[in-house]
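Below, in structure tokens: the form predicted on its own, a single chain.
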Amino acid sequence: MKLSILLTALATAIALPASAEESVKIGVILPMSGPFANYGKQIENGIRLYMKQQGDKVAGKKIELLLRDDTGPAPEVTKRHAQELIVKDKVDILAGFGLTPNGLAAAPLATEAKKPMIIMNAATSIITTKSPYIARLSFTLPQVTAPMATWAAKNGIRKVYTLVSDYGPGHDAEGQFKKTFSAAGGQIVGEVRVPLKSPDFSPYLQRIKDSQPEAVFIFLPAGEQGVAFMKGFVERGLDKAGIKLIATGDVTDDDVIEAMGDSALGVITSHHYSAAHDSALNKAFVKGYAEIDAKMRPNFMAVAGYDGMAAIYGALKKTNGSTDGDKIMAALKGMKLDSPRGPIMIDPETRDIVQNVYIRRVQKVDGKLYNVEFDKLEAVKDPGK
């Protein structure tokens, strides 16, 4: 009896390490609530696409998502989700992060945990130098606006007033239009930073007008900020003026550009996804994503959700089931992946994404309206490092 007792003590001491490896915890941190709230929606409406096309298990393992909402650009809150999913829920993987503030926040967390860190939004160039643990799927507002300056200069554009939002990706997005489009001869003739939260465009529309720029390139946080400053500007009669709007992807996001109606037609913007994209993958992802959830369009922030947990699975693949932070990081180095935005592939040197970017044109598709791609740029590195 006493064997007996001793053997079955042993199997559970043994079976317990086992049972705790059957799962892969990853602990998903995103803007479900407040003016983000739909930034959270797509990332995670992408993650879930992946997993519902995939499965639920790779490796051998079991992935569980734990989902916590940070509430927007809260970087205290962010902090306090991370410590808890590390230490209280164990998780081996972090991701997500919509916003710069919140993935600057739990960086230091990753590091000191030896934790993966997927980034499948927050796009300051910085991020991915503040822990050798940070690996990123969504892309950088300079890799994505040096191609806008590029464009605008060979396109006879020589005089632009900039407006971005005040806060990490905008001054980045500020600073290389500046410095790619000044390269090409360009002239900066007005440049200004508006708040983050809830901007009055009037002053500042009529200050660009009476500078009677050829273009104003802009930079603002998708959303509800596009929809007004594009409303403004016709409003205002920027158009009309001859001023031509020039901007990120960001501002006529396929998630919102219907709200905007015809005063989108025609705007020029580079992006590194649009719904439009053509391709079979896309298509699939696209319809895909109805299925998810029928009342939004996918935009880049999905299509970064469904890439990193592509990349989570590929990783985990490599390492046969292993959760050890550096063998993870080992694996994502140099992944190449095809997704529906076109081939992508994390930089080894600073585990940022490589990636086409587009030069696209709104204009209508059956009778919506959609970013229509027209040129592109092939495998463009974040040019902030």
Contents of the next structure:
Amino acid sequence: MKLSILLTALATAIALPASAEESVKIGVILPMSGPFANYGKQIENGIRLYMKQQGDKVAGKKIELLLRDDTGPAPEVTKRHAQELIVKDKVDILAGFGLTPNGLAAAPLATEAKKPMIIMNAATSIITTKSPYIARLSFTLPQVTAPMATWAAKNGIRKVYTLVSDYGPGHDAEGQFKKTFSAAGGQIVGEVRVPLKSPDFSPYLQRIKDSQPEAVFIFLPAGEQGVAFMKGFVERGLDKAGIKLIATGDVTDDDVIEAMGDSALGVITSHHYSAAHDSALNKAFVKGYAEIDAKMRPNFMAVAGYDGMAAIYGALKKTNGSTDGDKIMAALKGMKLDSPRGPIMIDPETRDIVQNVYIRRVQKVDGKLYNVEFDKLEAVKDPGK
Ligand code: PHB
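Mind sharing the form predicted together with ligand PHB? What's above is the form predicted on its own.
Expanding to the full complex; the earlier chain stays at the top.
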């Protein structure tokens, strides 16, 4: 009698989770509409390319994506989606996060539910410190900014004006640029923060021109803002006044670089990915991406979506398909991957990405504008921690 009850209980216990465990559910939260919709499209395409190449099964389980639109910088919307994905849809992993405020909003939920949270763009340094369940496969602003400041100082630039977007990533870029550039003997002659939403650059551009710096260093979130800045830079004659433009690669992003036109030629930036990166893996990535979406060129967000999936697949292989949050995190720590951007590693201490940072110049390749890499710093850790 007792044995039969035990056996029935055991059978139910095995049967229920077994059917539920056939799939691994990944809740992906991204901006799919509004002014940042391209972030979502790029990351989604990167995710889909990885799944197309590797199949949708790993460690015997089917990978299931549940995609939600956060509409742009909207922490409340992100929080609601994360909550529903965890409680109602019972996802095993959270992923995506195009913008810093949204990543920060979801962090406490990941901690509470012990769900791994894979960051595929949001790049403010502090994000990974907000939950032990976060791992980042994108980059951090201090990580890409420090090499730009070093390059500027080494190449005879002494006086710089900084202009950044007034939120987490901009503050990180401004702080790191000042720190590294000043330590190398450079001087900051002015600084300004512009609103995240639809900034009008004209008054700032005039002020920058009047203060006669040798260069202006900028961080703006990837997209139309960079195009608008570049247009104003030329219209107001900053280029003719001999002022150089240096930036993180967000500004000359592969997604918008063609829209900048020839005025972008010669701009120097530092970043971790260019569609022009010269490797066999990247050539295959760019080719595969075109088959997913012929209208777009992959940018740094697409590669983070792709690598984010590679990390999830790699972790599930190591855990033999277990989706236990602590086991997945243990598998992610110290993980090394060959990415289309070059070798990458998840720092076992910070769960942040360690990667090469490249110095690039905007040039024409086969008649199209690209960020052509000409120098690199290897295995750069986030200096913001
Ligand atoms: C961010 O919100 O963290 C962010 C957005 C766009 C970028 C970089 C960082 O280009």
